[in-house]
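Quick heads-up: it's one chain on its own, the form predicted on its own, in structure tokens.
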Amino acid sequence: MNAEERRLLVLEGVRAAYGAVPVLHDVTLHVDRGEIVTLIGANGAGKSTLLMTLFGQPRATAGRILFSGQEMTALPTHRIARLGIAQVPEGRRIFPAMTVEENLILGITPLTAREQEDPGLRAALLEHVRSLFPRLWERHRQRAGTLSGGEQQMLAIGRALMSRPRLLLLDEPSLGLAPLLIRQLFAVLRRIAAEGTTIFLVEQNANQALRIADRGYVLVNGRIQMEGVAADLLADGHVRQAYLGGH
């Protein structure tokens, strides 16, 4: 496979604006298949502006978004899902009057019709879940409003992992967790990744995120202002002072 065929998702000069207020600059950028990739940065970055402008709201203004080489750029959001692409956004947006089971089938939404109908099939998505969350899936029959934070983020985890995405896309995944519920979901991104879902994540804790991506992009103002290998970024003196901490 050569290094276009090994591209499943690519930006090309986006930019993206709310209104009249510019927020990505000409955004270039890539994800094969197979990796885990990390965009940081800092609040206000444009970070999940720019999640956002793949799924089409915003629109992007200029540019191109392939995947899988399909241009689409100017598709609906429901067309985007179907290609195979799965969001976890910011603050989860579970539905808290559902129940933690309820939550995950709402998930299949984006699959065929043939496919959401299937009793086999939802049962093996369903067992997929529990087998990553065992936690969760004890919790099955919970009001998923009454969940913990972390239990919480392992449902909005799970409901886009319903959908059997090709590319899951992380949007902040461990904000306002505890530090030992972070190592956990992070371990649990790697073994997603491990059986072959491609991962691009969001992520302001640039040390967890640099520690399990294997490829990094730092966005500044909503522009690429650095790129590389995971542990090349986490190794550089200007990212450790301006997003590690100095440490």
Given for the second form:
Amino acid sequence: MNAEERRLLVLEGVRAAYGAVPVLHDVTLHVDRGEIVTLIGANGAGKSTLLMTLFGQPRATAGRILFSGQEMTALPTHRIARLGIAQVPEGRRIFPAMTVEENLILGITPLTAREQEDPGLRAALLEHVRSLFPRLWERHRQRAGTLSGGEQQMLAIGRALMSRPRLLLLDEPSLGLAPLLIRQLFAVLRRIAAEGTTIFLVEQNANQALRIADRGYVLVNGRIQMEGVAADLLADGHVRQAYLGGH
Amino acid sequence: MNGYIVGQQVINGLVLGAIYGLIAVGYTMVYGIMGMINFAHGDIYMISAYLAAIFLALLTGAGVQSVPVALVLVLALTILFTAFYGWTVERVAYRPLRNSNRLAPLISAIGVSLILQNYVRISQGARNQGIPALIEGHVRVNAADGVTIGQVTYTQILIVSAALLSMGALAWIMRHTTLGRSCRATQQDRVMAELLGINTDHIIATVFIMGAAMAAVAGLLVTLNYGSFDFFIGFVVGIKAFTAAVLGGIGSLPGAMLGGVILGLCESLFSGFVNTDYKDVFAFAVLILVLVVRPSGLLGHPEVEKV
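Got the form predicted on its own; could you also share the form predicted together with its partner chain?
Next comes the full complex, and the chain you just saw is listed first.
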């Protein structure tokens, strides 16, 4: 496979704005098949906007976004999930008035109608989530709004995995979780990656993120300021000072 | 108190409530999914009454003799055509305004309401229209001691059973089907529903179709029961049904049904015992009282909790 065939996600000179306020300036980055790539940056740098721009919310005002070589810049939001991209968005956005199981089943929407009607496939997908998050499954008949923050995060990840995505996007999954839960979460992400899902992880928790990632990008005020192998970024004096709490 | 009047007014109230509930469902579903009041919904109901009468005349003209066959056909045709009106209104008047401020679709809704009323007034005339009574007869309702406490016409029985059946079907669809799940997801978080691959434009269109279909059932039933209607009936009934939706908790499907029944009972009991002229005053007083105690209505949620 040459470099071009390895590319799963490519952003070329992407700009985006909320109304008249520009948020992203000429962002260029790529994620290769099988990689874990992380995007780190301070609050307000535009990390969440970048993930939402992939789904056209808001739409990129310039540049191109390609998935597996196919241009997706102007696709309607609901069509993008069908390409094989799933997102665990900022704030989890689970459906609080529905049960855990209903939330998970909504995750199969991007599959074809035939796959969605296949009870064997549905059972296999639910079983996969259950194996990743046994504690979550114990509550599968409970309303999702009654779950704890950690459980809601697991639910958001499980829901995203129900469509068997080729690319999993996560927006600050560790936010608000206790240290022990954060360790468990990153272990699960490693396992998901090992099962063949490519991961693009947006994190403020740069330390943890760079430890599991292959490569990383640093976003500052809507521009990519640094990029490189995760281990190099972890060792970089500037990154340490700005994002890893110094020293 | 006169047991006969109580019984009869309860029966009348339940029938009226079933009608309000059927129409309230359309208000509450659209509000739940778009956060807007579709003020044209009452006029969709009014149009369905005309459609029912037109189809009935056509079928009678075509020589359909059997009343049950005619009713089933009229019901199917009325639902189909009313749903088409509902879909068109959403497509033409609301979808282009989807991303504008919240006031714009509201104004558009009032405009659609006026257009529909005048469209019917011009095409069908301003005078009262009517259909002959199709279903004759009634049964007596007796208390345990054998005293008659009221009578129920066959039409009233038909109204209540048709309302229960169609609401049950709607509730089942919302609860157990992929479409229903997608509707609820869109209602709770439209952006997330899109991220999951749900075409929320289709879902919203479907909600308008379902709401119009329920209004069509109401339109046919009312036409059968009262036999007469004009181009303006959508206004008052629309406001009452909207009140029922708010009373039950706007956005809640069971709330719309409950609100309809309560409003119907209030109106008919007040008319029976106190005063017919002030029945609406009483109905709205009940609404105000409920809202003072429970601002989100009887079965409404204050706000979907977000953690």
